[in-house]
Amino acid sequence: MMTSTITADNIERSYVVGKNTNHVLKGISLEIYPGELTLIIGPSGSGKSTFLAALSGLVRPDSGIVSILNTNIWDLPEKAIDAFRLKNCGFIFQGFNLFSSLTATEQVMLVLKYQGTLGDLAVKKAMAALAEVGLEDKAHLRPLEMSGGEKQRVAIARALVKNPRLIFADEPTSALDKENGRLVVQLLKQTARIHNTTVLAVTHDPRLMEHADRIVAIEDGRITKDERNSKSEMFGGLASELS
């Protein structure tokens, strides 16, 4: 029986505005696994960028336990916290999330500065993870200079070059064309085979379901679904449309 990367035990969260407290999160429990791409759906307000951020150790839960690799996250002090996001996991964003003054290769290099990984073997390992998404004839590019398909591409580059054991994505198509918004998720989903990551995605886009291995649907705080998606795309012919 394959074991899972993440278990989440009954989380809760809520948020007080004024005098009003609201109840984001509402008792969720979930086990993700590896190798897979999995979505959190919903509507807005429905709390899955919520539980995203406590799954993935940027929001704290009010109550429940998150385990990671068997390390319950929230045990532990905030710069033991930071640490294991660095090492463990890889963060992709609706907004690219790069800075201006640097070219593709540079963003990716950063992660790696951060690890203590320099010079050459930077460059080294940075290229390679261009050349799995495709962008290794624009790495000497800056974010003006690229498409949104490209930005996008470049900040997965970013979170593929540490070989993380997880991955998380919060609305990574949002910003993107059908046709790049697809490049995106298989993309995804090929690092989930590939390198056996745990990949879970925030999403509102209709257009990456088809593409996924797992559907959890969250509303009003708690899960209304959680089903395989018996018809998921493989990932067959990527490699050579980003050729």
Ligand SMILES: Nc1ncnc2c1ncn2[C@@H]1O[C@H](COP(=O)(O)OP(=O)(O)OP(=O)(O)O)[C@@H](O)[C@H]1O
Contents of the next structure:
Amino acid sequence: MMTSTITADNIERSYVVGKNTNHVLKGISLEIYPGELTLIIGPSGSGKSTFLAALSGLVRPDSGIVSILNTNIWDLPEKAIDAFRLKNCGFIFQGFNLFSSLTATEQVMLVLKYQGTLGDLAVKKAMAALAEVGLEDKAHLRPLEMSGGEKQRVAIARALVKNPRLIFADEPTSALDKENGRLVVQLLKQTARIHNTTVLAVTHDPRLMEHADRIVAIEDGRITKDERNSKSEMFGGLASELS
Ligand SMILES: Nc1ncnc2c1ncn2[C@@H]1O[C@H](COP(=O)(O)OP(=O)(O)OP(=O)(O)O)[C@@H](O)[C@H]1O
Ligand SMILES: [Mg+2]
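Switching from the form predicted on its own: structure of the form predicted together with the named molecule?
Shown next: the complete complex, the earlier chain at its head.
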């Protein structure tokens, strides 16, 4: 039996806007495993991003327990939650969230700086992470000089460089064309396989689904489907495709 790295137990979350209470998460329980790409799908407004944020220490649930790597994260003081995320979690977002004035290498090194890794070692680690996503030749470029797919690969390198146990991605491919979207999914899956990372991604993108190991559907704040994809396997030839 595989041991889960994330356990969500009966997560509830509402948003109060004016006089209205929007009950977004209505008691979601789920276990997520390392070494695979788990995809959360569902209609717009169904609570996918809220759920991902609750699982990754970004949005506090009203009730329920989130356990990551055997730590009940919402029981920790705020600062400890931040430190936990910094140490264990990588994040990838739809809009890439890169700094316009920094080169690819510098974007990736910034994460290492927060963790106290500086100098030659930081450069070496950043270059290795950029090589892993096929960007060793673009390391000196700034976001304006890169394509959308390249920017998202920098964001992935930035998530990878600290070798996190978990990676969370919210709509990582929705700003990308078909080919770049496929490449990003392949990288996420390769990361799960090679580093035994727990990769959890939220998407609308049907192109992602065939490559996921497991698909969890959320509708109206509840899980409506939880399926394994038996056809999903390791991609061949990714390294040669990237070079
Ligand atoms: N900070 C907030 N304040 C108030 N309401 C919010 C907030 N964040 C989300 N909501 C509401 O919660 C519901 C779920 O939002 P959420 O972003 O989780 O949906 P989603 O499934 O990710 O949608 P999409 O696919 O469009 O990204 C929506 O009705 C949204 O308006
Ligand atoms: Mg969303």
